[in-house]
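The chain below stands alone, shown as C-alpha cells; this is the form predicted alone.
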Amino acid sequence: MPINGRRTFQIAQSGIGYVPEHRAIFRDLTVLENLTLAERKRGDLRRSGDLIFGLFPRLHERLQQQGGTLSGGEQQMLAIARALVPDNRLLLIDEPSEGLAPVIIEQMMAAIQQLSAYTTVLLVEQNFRMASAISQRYYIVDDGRTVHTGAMAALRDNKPLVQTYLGAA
C-alpha cells in the first residue's frame, strides 16, 4: 500500500514505527511514560513488554528514571522499545550508532539483530561495519536515488564499491 500522501497518524496506523536519528524522546517523562504513551490501544505495553525488556532489560531497572537522565545508550533504546509498543510491522530506525561508545554500539546490533525476528526492520546507518554485520540486504542511495541493491554479503566483497559510497575500505 503506498504511503506517500498520507498523514503521518495514517502512516503510523498502518503499522510502520519510526524511530528518529536524534531520539527524541520525551525528556521530562519517565521511561514508563514515555513508553505508555506509545501505545495505540490500551495494553499495547503490557503485550509488548517482555520483547521490549527482554531486548533491553536496562531499561525495566529505569522505568521511573526520567527519560532525560539516562545515559546516551539507554536513551537510544527508549526511543527503538517506544517504536516497539504497538504492534509495527515495519520498524524505520534512522543511525541507531549515532554518538554511542563502542560497547553500546555491540549491544544495539545485537538487539537489532533479535528484532528481525520479529518484525522488518530498515536501518538507515553510515556505520558500515554495524550495519553489514547484522543487514540480509542493501540499498546505497546517492542524490536521492537509489544507484546500488543487492545481498550485503556481496557488498562486503566489493571494495570499491564500498569506498566509493561509503569511504570505508
The other form holds:
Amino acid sequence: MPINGRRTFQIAQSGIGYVPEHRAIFRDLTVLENLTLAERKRGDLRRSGDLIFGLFPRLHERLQQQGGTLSGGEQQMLAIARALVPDNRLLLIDEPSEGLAPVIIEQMMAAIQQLSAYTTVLLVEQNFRMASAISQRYYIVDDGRTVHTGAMAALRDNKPLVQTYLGAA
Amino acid sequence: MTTQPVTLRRRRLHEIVSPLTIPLVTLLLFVLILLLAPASLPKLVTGIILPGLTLAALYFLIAAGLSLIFGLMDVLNFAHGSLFMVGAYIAWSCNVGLDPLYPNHWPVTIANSNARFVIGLLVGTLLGAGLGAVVEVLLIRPLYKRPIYQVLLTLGLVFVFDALVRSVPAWGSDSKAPIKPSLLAGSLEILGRRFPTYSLFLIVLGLTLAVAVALLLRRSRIGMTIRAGVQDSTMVEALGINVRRVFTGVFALGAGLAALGGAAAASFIGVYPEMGLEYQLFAFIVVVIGGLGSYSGAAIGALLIGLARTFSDHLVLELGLPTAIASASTVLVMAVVLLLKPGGVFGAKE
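Based on the form predicted alone presented above, generate the structure block for the form predicted in complex with the partner chain.
Let us now look at the entire complex, which starts with that chain.
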C-alpha cells in the first residue's frame, strides 16, 4: 500500500530497515544471499559486515547455510542483520522476542541495545520488562492512537499507567 | 501468499529422495511399456527417447516461464501458449519474408536460409518478450489484487491473439508447412537409424536454455531477487527493491522463452493458430507435475511428459490400440503424480 504516494520500496530506500514480526527471512536463500539481497548499493555488506558479525558471530559461521535451516533465534538474528546491511537511519523491529527462548531473548535485547548506538530503533514489544530495560523513549498505542509518550525512565516509575495498558509491571 | 520454492539448492538426503518418487514411478511405467511392447535399442533411442526429449524441450520452454510467473506473481497466465504461437508466426514470417525466392518477399532479403532462421529465432524471441512486458505492464499490473480477473483477462487474451493472428493477411487460418534451415534440414545416423538433425537441435536448445536460466537464477543478483520474491515478494519490496520491475522482467523472460520455443517449433511442426493452446495444455500438465512455481520442477515435468507421450505412442502403435489412449497418457501421468504427491515433484508439502 502506498503511503503519501510513496511505494514500499521507495519508503525503504529513504533509509528504513524493517524487521517483521515473523522474521520473513528467505528460507531457500543462504544466509549470505539473504544479506546480499539487502544491499542497496554495491559494497553495503562489506561496509557493515564488521558491525553485523560483531553482533551476531553465529551468522558468520553459517553464511552458506539455507535460511530455512536456521534455528528461531538465528533467523531473528538474520532478520535484524538484514536490516543493518544498508545504511539505514531507522530500524522498525516488530516483536523480536516472539517465540524465542528466554536466553535467546536476552541475547537479542543486548544486540538491539548495542546497535542502537549506530541507528535509531523503533521497537514494538509486548514484553514490557525487556522493552523498558533497553529503550529511552516510549509510545503507548491504544486502538491505533498514541495515548502516552515520554521518557522510558518516567514510565518505569508510573506503576498505574503500566498497570492500565500493559497489565503487568 | 506463496511459499513455494524455486528448488535450486543443495538438499539434504530425505529431501532428495522424496522428489525422486515420481520420476522413479514413471520410469517403472516406461519399463512396463517396454515389456509389453519390446523395442530394439536403436528403435528405443531414435524412435522413443530422442523424440520424447524433443517434445520435452518444447514443453520446457513454455512451462519454465509459466511456472516462474506463477511462483513470483501468483498469476496463472493462460495466454502463455499464445506467446508461443506468436513467436512461431513471427519466425515463420522471417523465414519466408526474407527469402528472395518467395513470391511476396520483403524489400530486404537474405539468400542464406540459416541466417534467415537465426534472425527468425531472435526476432521471434525479442518481440515475444516485448509483448509479454507490454501485457504485464498494461493489463496484468492493475489486476494483481484480483486473481479471478487475471484468469478472465489471460483467457480473453487467448481469443484476442487467436483472432489477431487469423486476421493478418499473410498468416490467415490455414497451417503453414515448417521451413528448416539448410544446416539442420538433413538427418544424422544414430545407432544405424536416421534421426532428423532438427530434433537434435531442439534438444540442445532446450537443454542450453534450461542451464542458462538455472545459472541466471542461481548465480546472479536478479536471480537471487526472483528466488526471494517467489517466497515473499512483500519482504523483497520492504528491503527497498522495486519488485514490480522484477515482475515485468520475469514476465518478459517467461514470454521470451515461450516465444523462442514457438519460433523453434515453427521449423519443426509448422505454424497454425491452434498450436498455442495445443502446447500450452501440455505445459500446464508439466507445471502441475513439477510443482507450481518450481523451476526445477518444470524441467523434470517436461522430461516426464515428453517421454510419456512417445512411450505411449509406441505402445499404442505396437499393440494396435486406439490412438486416443496415447493422448490420454499424459493426463494419466498427471493423475498418478497428483495421487502420489499432490504438490507435484517439487511442490510445497501440503
